[in-house]
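The data below hold one chain only, encoded as structure tokens and taken in the form predicted alone.
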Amino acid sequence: MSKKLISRRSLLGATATGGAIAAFAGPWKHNRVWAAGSDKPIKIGITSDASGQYANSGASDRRGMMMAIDEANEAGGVLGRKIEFVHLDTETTPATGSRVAERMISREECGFLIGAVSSGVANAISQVAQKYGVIYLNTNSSSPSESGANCHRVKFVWDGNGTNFAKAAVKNAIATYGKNWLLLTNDYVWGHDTAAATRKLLEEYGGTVTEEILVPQGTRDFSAALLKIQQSGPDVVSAAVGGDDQKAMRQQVAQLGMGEKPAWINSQQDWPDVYGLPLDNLFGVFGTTWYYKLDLPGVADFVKKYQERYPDTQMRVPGNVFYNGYMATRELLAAIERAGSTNNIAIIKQLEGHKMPAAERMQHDDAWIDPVTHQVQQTIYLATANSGTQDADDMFKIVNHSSPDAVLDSDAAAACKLESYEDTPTFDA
């Protein structure tokens, strides 16, 4: 199949005429001259939630992106061009995410999209992005399907996923707490995929799933689910419950005195979901990609920058969601510089296989972007409540960390079928 060449003007025209993209394909030389001869800013579309289940995480994600953009502009921009952004609320719903992506590309002329916490929203955005060839960085969605069955050539996944976190936790938790596990699962793609990954590892390591309880998104009353858990008496509850649901669940578990027994393994904990909760609400062990108290070079300076830029933000120190938003945006801008071009295919090739030293990412291990799945392979941390602390911000303590190789999601590589370069529309932003 021949390579598709689409300019930003062509994208506008394609939308206006009902998506007749092929009719606007133009010569490569024309596209390149159009971009290089312009002092037009490089425009990024931020697709983060400002309402719905993940509004708090969306705000933190957005602050991370904006700090990276500010830093780039203060350093003179990228390829001598200023970075601008537009933000639209994806409302934590896939349908809105799809509409937002369409508008950002066809009306706002965004050459890149960044954001999303919900995996369902991220999947919807990425389908639109692939149609136009627009690079999309999924900053904080953690369903294994995002870098597996729902992968795309234009999409890069920045967070650890449910399989990574389960691999870091399941084997040791069976040995420590017991073999009989109950799964408490948010009833949407991230919850289902994370529970499936946990179930598979349990089978591999000799554990048993005694029951799985599905809870719809938007659940605020967990009493029925917690009664079932009390009656079932599992050794471990593995919870894949996110956003505001997670906060409500934690409060009710603590009220019933169920935080210590059974043991709780929470696949992942985004800090904005639980910031400000009492320490007895932070029971169990959870996975994360970063913590602001890591004793590593650069962490203290990073925290200081955050506090100087956002002195009035409720969260007084950066969390994992902020970190992922910042790192993804910074690496996108660096990839444009390395490519020496805003051509999307050239930038994709700069991101594929790109290695990121541990010292630059403030993690324990070097990270890289898997060229097969487009997921960032990185250090995974397990954390729990920092009992006894007098520092209201120092809510967690890291109990161990796993190397990227130890938690590699090999199933994602088998499921991911990236579109070819030739089947991905190309353009200069």
The other form holds:
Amino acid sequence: MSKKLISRRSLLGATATGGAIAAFAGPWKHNRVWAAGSDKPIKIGITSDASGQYANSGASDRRGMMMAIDEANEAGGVLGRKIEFVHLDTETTPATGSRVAERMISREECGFLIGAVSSGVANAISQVAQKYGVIYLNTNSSSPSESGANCHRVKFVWDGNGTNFAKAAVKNAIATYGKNWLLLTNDYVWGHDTAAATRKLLEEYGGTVTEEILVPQGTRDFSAALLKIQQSGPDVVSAAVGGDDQKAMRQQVAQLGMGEKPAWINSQQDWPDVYGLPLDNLFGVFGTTWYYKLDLPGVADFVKKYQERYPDTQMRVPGNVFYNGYMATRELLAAIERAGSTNNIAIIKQLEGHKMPAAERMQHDDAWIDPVTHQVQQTIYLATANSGTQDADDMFKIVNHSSPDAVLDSDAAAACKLESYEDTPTFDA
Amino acid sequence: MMAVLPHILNGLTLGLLFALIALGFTLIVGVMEVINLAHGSLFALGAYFALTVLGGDWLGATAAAEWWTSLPLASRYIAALIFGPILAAGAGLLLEMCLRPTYGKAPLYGLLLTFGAALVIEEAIRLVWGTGEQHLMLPRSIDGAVFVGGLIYSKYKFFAAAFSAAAIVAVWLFLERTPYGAIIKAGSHDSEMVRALGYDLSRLRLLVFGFGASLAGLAGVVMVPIWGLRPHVGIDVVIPAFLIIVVGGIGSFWGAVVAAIMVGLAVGLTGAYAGAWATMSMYILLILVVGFRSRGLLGRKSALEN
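Let me have the form predicted together with the partner chain next, following on from the form predicted alone.
First the chain shown before, then all remaining chains and molecules of the complex.
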């Protein structure tokens, strides 16, 4: 049996190595300073779905982010530093979202996370991000709980939420179509939250929920639910069904000729969920934050820029998901410039309460980031099928728009309890 | 009671469609003892091939393409219904050739290979047909709605259910009344004995896999006007197909049909009265059946039970 003595050299080496590890890994959780003042690239983690229910929306979201990053790099970067990104597929699965976020922060060394379409995934990512103090922009998920009960100091929500969209739609629809509503709800967090918001508004405006049908995520055949709707005979069906499920539902409703009666309200609908569907599949009214045919300055240039950058993309024009991804990324990079640093707390303070002029956002009203909920308060549009067009891309016409004040979600503000700055780990990316 | 009848009818039609999906799967498992995780991808391939046949893109910008697209939709649809499964069978034959080195080894090898094949096929679909939603156009005669007992039903769904029923009977007749069917059935009982009797086992496996793949492709062509056509549509197929053959009894033809109808009824009825449980109902059915009868409804008795 050999006996080894620890030499002074090896002891010194071990101490130095241990010290180096402690310097980098030890304070990670509470005070991570690795790149301040360096010309190290700023690394962004794109946490969008490339597979699963929201794969198409995830791709659109990602394109928006990448265009904003490319533009920033072409303009010389941010704080003189190049922007780099890494993308991992969150698979429309919360567990994968957590895993991806953890990996992006601890192994890929991403200083910021952006992306999510499913609220379940967004919530999972944001919990990991809060643990490390990494700023996370939830670009396209719109459950009211994301800026309500599940809000976090590091998380900012860029899409309108279910309550915003319901507020824009419910009152008008009761007057136009009738009081008896049936709720068709995707059985997960976004569906439930949106249905709850609709239910509350209906009670407020004198409507009635006659029935609620829950449809599991991944439902391909809606015939049982549609038969039930026929039997129930409501004035309005308020559908909170998203992604591929919505595509299947629309095709089946259209096939049965049920698109006109009862009236259909889709409080929120993403462009990739319906792009390319035949016109008779586009029944009903839905809410959105943007449309590429808005008659506002800058929209046409934005569309042109998209088409030049993505000439081979199946979606020939940008939609609301692309828009949200682009705007969120652009505003994050602008906030870093304004902060003059990549310190997360300094950037959070730049984002909180930040006002975004209507002209810059290509919307009808000025928008702002609510400092209480971290949600972007913005114009909400109601749209319906554009029956009088030959242009395959010009699928919708905007029916009306509501100002951010008119659709404000006061419940989210009451439910949201942001962590204090002190409870949020700080670092420089 | 009257209120339930439309949902029972809906469940039955759904069950017949599920049966069509599960048939090829059960045939391959029965004869080859390979759980073909690429079954859903072959289902998707069949539908995409049908889409191409229907649209005439394969002819390019030629006079032939112009002639093809000028034909009535019904005749192009029939061509798609024939060639979609045939082309899917071609893909199945290739897959079987890839599977050959795994024969005689642990089942995990075949399982992994077919899983890999599923991923490859899905990516290939994305490359060839794009990532977006596609539509299989339907002739007017089977499109639209029909009134039954005061409620509106999808005309196409009735057509698809009737077509599935006819396909099930045709496959059964093939297995029962033709020499090839007899060999396949014998192979599913004891493939080594079939070889001992002088039949070429390689050819039998090729035949069965090709036939199973064509049934997957056929199910794809029939189902996608209801489910929608997107590259990962195959994923939606594998789980119900697997579940159905386990409930029915692995390798049992009529077991698969009965289980599919039970699953259809479970999904249809829960979808109407307890929507959130519609998907879960399949699994509950599986637990109930396997809990009481581990070999499934009509499965053969295992050697372990003797």
